[in-house]
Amino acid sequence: MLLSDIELHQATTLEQASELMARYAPGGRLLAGGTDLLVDLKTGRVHSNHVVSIQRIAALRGISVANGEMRIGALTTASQLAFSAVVQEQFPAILDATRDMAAPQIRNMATVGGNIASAVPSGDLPPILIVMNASVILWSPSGAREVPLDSFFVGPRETVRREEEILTEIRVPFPPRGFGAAYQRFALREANACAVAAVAASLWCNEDRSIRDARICVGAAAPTPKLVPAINTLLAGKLPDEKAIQRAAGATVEACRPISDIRGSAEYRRELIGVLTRRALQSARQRALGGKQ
């Protein structure tokens, strides 16, 4: 498809940008940094004869401290978020997954709003904040509601937003005291590539060093940003040995199913996700008996 057949509509409130989306619909596309909507659109990998862009909308940009949480608004760049005196001080994590994300002109584009909305089974921050069981706000003309990030996915490219509604912004609990976070990933050269397999792992210990809480999820190796259900059940109460990191390593491997492309086969990829899993439980580990997340 060729950019030049696409009506590009600018929005400067999010009620304006609804209106445009329901004008339009079903075939209506939101831009945000458009980093993986051009390249999709350019390939034909989606088609739209109608962009809406809500990049004046100037309340959906920046960081800030509420409640006990960080809110990042939905147009707030990867650049900016690594950047971020809070993110840098407070969610050492979220840098692991910032660190690796593209090139930074990409970085200098491309949304945390959009890396999560686009639903792409390789994107890197959504298996690091499900872990820190972060949450979304949608928006409409009827209201906003609040969605965990763990239940936002469906399927590749595919989210529960519905039609109408808007991602505003992305809201991550401050770390209690013993937790740790961290995120791995791998991929086949640097700059632009896409994770061939990635994980994010979150420790939460109590005074005695052993395990209350603990959390995997695993990126680019199935349609969706995947929660390894049994971890918590399998580390309760142990302690953050590395005998309890190579069991729940393989517990990790083993509840993965993913798939063989041209980055990669599914063998290939569960030897990754093992190696990966270690890996991020260890810095985890670290962050969480270190005081830091």
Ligand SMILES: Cc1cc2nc3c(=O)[nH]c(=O)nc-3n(C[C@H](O)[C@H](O)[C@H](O)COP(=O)(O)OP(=O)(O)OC[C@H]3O[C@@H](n4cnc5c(N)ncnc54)[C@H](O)[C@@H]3O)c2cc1C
Given for the second form:
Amino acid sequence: MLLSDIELHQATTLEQASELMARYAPGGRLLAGGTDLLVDLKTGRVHSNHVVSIQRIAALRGISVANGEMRIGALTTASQLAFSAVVQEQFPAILDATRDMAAPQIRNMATVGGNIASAVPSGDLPPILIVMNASVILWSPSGAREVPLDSFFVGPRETVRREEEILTEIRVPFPPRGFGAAYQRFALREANACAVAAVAASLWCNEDRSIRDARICVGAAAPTPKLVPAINTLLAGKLPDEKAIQRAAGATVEACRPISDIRGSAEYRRELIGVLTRRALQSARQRALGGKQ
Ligand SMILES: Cc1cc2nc3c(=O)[nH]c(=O)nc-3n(C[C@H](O)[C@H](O)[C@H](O)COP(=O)(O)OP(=O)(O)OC[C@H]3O[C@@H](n4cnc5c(N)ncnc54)[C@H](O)[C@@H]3O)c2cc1C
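Moving on from the form predicted on its own, please list the structure of the form predicted in complex with the named molecule.
First the chain shown before, then all remaining chains and molecules of the complex.
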């Protein structure tokens, strides 16, 4: 599709964006950084004659702290996230994911809201945000609702977001004492390559170092990022030693049913998931027991 065939509408408020989307329904598309959408429009994966840009809605920008949470405006770019003082000091696991994402030019345009709303199975931010208990705010003229990120994705490029809703904010609770998380991924080259497989892990440990809560989320291996259901039962009460980590990696591989595609076979992905789970848990353990998340 030629981009010149598309009419661009610039909204400056959420209300205006929503009016424009209603006017051009069902074919209108929201545009944030455009790093996914413009590729999809050019390659014909998505067809639309009306694109509604939300880039000028100032209320969707920036990172703030309130009620024990970090609140990330949907238009915050991956670079802004990585350079934010609060992320650097309190959320090193989010830095793991922004460091691996695309390349600097893309990170300067790619928004956090777009990374989540696009629901591409290999997206780097969803797995780590899921293990950190993040949620998203979905706004429409009839009100706003908060949806836990682990129930936001329903399929590849499919979410529970309704047509008229705009993702406005991502909320991430500040990690409690004894909590550590980490993200590990493997791609076929260093930059501008989607993950072949990715694993985010979190460990919340008691004073005696035993595990109080554990979560593992696998990315790029299923239609949606997936929490491994049995992990907490397997690890709770145990010390996060190498034996426990090895068992958790085995259980994660068992729980995954990856597909074969041009980036790797199912067998290769299973192998990767085992290695990435071990590395993510080791790094999460170091952060949990080192006193800092
Ligand atoms: C060369 C290249 C390399 C890449 N590498 C990676 C990578 O390594 N890891 C990775 O995770 N991604 C990667 N991407 C994908 C992309 O950069 C990210 O997913 C990015 O975060 C998308 O954000 P955006 O603001 O550009 O979204 P857009 O392209 O503007 O939008 C994407 C989709 O989300 C919808 N949308 C956007 N914002 C909102 C909102 N606030 N509310 C509701 N719907 C919304 C749009 O309508 C559209 O359907 C890469 C892309 C390119 C081109």
